[in-house]
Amino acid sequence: MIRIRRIQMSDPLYAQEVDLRTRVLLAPIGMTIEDYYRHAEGAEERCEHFVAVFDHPTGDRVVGTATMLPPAEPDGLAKVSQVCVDPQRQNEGIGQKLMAAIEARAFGELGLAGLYCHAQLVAVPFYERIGWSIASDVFIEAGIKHRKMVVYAPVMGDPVDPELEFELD
């Protein structure tokens, strides 16, 4: 079973996060972790750290990551940056649970008004499939296009799907 946690970076599943975003995010743009800390310099320190954990014999695996920065103001939109799914493990809901988790916390503890990406365009379908939209033309990030994804707090009474489930510690 997959379960959704909120980590920090003390925690030691962050080694696990850092290594799959290296591996999925990074290393096919020919970019380290550090250059990742440089080029957005504070940001890994500000930013919550959720992860999707398998349970393995050998102990929990990490197999998906997202990052949210809150706000910079208070009426601000959140970032969302650094999903990634282990590639053996895609297709299979980790995403949609990771972002579920993150929408969850944005808006029903946060009461944030909403969530912003960036979205490299092979991903853009994934975002429209869970109610995201797109917020900009492309545009090139880290070599990329890239098109800016948006989703708002839900309406109160908007219902809420049974079958995702997860734990935020």
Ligand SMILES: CC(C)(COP(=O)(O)OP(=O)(O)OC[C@H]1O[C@@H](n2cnc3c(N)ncnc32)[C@H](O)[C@@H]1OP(=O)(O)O)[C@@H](O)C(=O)NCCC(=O)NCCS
Second form
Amino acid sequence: MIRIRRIQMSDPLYAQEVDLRTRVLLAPIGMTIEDYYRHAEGAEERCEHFVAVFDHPTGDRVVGTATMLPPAEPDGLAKVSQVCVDPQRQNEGIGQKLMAAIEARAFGELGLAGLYCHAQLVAVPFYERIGWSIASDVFIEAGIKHRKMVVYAPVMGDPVDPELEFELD
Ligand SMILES: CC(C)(COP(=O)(O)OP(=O)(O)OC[C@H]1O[C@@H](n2cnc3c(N)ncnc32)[C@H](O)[C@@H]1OP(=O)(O)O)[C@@H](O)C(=O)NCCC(=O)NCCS
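Show the form predicted in complex with this ligand, please, the one above being the form predicted on its own.
Below is the entire complex, every chain and molecule, led by the chain shown above.
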């Protein structure tokens, strides 16, 4: 079974998080985690780190991860970055579970106004599928085409799905 956990950088699972990010996101564009730390300028320590883990006889295995950088301003948006799932475990719903946990943390616990990310073009349909919206034209970051994607906190009283609305007698 897959569980989503929020971990500190001191957690033994952080090494697995870094290994997964390196394999899936950084190495393909010729970056190391040290390059990323320099590029992100101190953000790593300020981020919340989420990992998708499954039980294994030899201990927890990290098969997905994402980070969330809380906003500098109280009404600002938090930035979600480094979203990735082990290539052997993609399309099993793990990415969706990770993002649901981040949204629950951001909106349910921290009371944030919204989240944004810079999504690689190949991942845009994933974010749209989980309810995020395109918020920019295509731009280049780290040599790759991206779009900004956003999702806002649900407003109390908003119908989740208009189809589910019903009339009272
Ligand atoms: C993008 C990524 C994080 C998605 O995680 P995942 O666990 O494979 O996605 P899920 O299985 O939770 O998919 C949820 C839904 O999105 C859809 N989806 C996922 N990736 C998709 C894609 N690239 N294109 C279209 N739809 C996609 C799934 O089909 C699923 O829809 P369904 O519920 O109708 O079946 C993962 O594929 C990944 O790590 N990709 C490589 C790294 C990457 O591109 N990261 C994003 C950087 S911005």
